[in-house]
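Starting off, we have a lone chain in the form predicted on its own, written out as structure tokens.
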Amino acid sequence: MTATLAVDDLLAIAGDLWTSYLGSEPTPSIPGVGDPAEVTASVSIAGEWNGVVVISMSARTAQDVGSALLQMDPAGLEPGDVDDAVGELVNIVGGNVKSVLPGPSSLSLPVVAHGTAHVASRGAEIVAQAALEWLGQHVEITVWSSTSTEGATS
């Protein structure tokens, strides 16, 4: 099933999430523009609709999301708890993404891997694409329409 879905969404979604999470609000930025993704997160959304939301930033802006979801400082974050708090963010993300899609639908575990996702090679295409400036960081959020459910990194 096809669906649309607005940048304004996506920025809607992580404006909330990024105020309720993480303690303050990113402003839009533009896609492409920042540094190679250092750490990548998705998560499949897998029924009526189905694709992958990615989540990519530089490992300082995981870093900074892991203290901040975590409430830690990040001296004393190992990085096991920054996947964790970078796999939780992208899962907040698709589930509010996934909510704003035809359903029924559920949602895969998140998929955190330390590079970029290669979402495209699986003959998917991209539905919406927004982009954040956070604490001075840029972080990308992507919907990807596709036929297949599997993790979006590789």
Contents of the next structure:
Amino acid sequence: MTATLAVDDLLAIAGDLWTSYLGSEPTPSIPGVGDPAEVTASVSIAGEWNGVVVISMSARTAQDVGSALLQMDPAGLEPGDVDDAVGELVNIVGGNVKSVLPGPSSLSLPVVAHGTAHVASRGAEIVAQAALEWLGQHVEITVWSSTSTEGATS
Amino acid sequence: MRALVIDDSRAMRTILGRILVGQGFTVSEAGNGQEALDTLDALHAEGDTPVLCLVDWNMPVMDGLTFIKQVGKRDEYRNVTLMMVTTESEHGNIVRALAAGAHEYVIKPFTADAIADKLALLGLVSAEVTA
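Mind pulling up the form predicted in complex with the partner chain next to the form predicted on its own we just looked at?
Time for the whole complex; same chain goes first.
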């Protein structure tokens, strides 16, 4: 099903999320200008609408997200904390994206990948893409639609 | 008062736990519905049954909706308040959760004040504590 999702929708969702849990609101940025994505988190939406919601950022940004979310010094983070925190971010963004797309549909558990990641879906196309600047760091949120979603990232 | 926070994300359990401690609760945690049922039973056996469970929806092993249905079948837990805290914001899912036995529903992202207000509405904390 064709769906409309505006960049402003993504920015509003991210703004609420960052303000609630990360202590400061991000500012809009330009996709593709930041550091290379080293950590990519994704959730799949399946049902009336099918696609993938992806958040990507540098490893340093991911560590800062974990530190801010857990309110801990980065040195005190336990193994898995960073992936857990980034995964929860994409879970919340994905749930809120799902709510503005045609339903009913279900949300997968988050998947976090390190290194270069790509969306592994046949016929995938970008529905909306937003970039954020947070504490001088770059975060990108991309929503892909697909007629055949096969997992999130690889 | 004891509360049980059920979420597969440690970060989210930490955020919710911090809010609940600020409201005067002693907090236990579980990472999925099955672990929560086991924890609930263990705490009940010790005479320390939680008065409140904050329940995520999407979790591995056993999801939050199944957990709520399971708790609803147990007479010993009839006084436990069940609050769904989830990204699932579709109207149909909210209705499903409330029909299954959830007493309240909070959509992520939430603020600490939003949780505190819900706790006051449920009579679990006084309005002064949340102010």
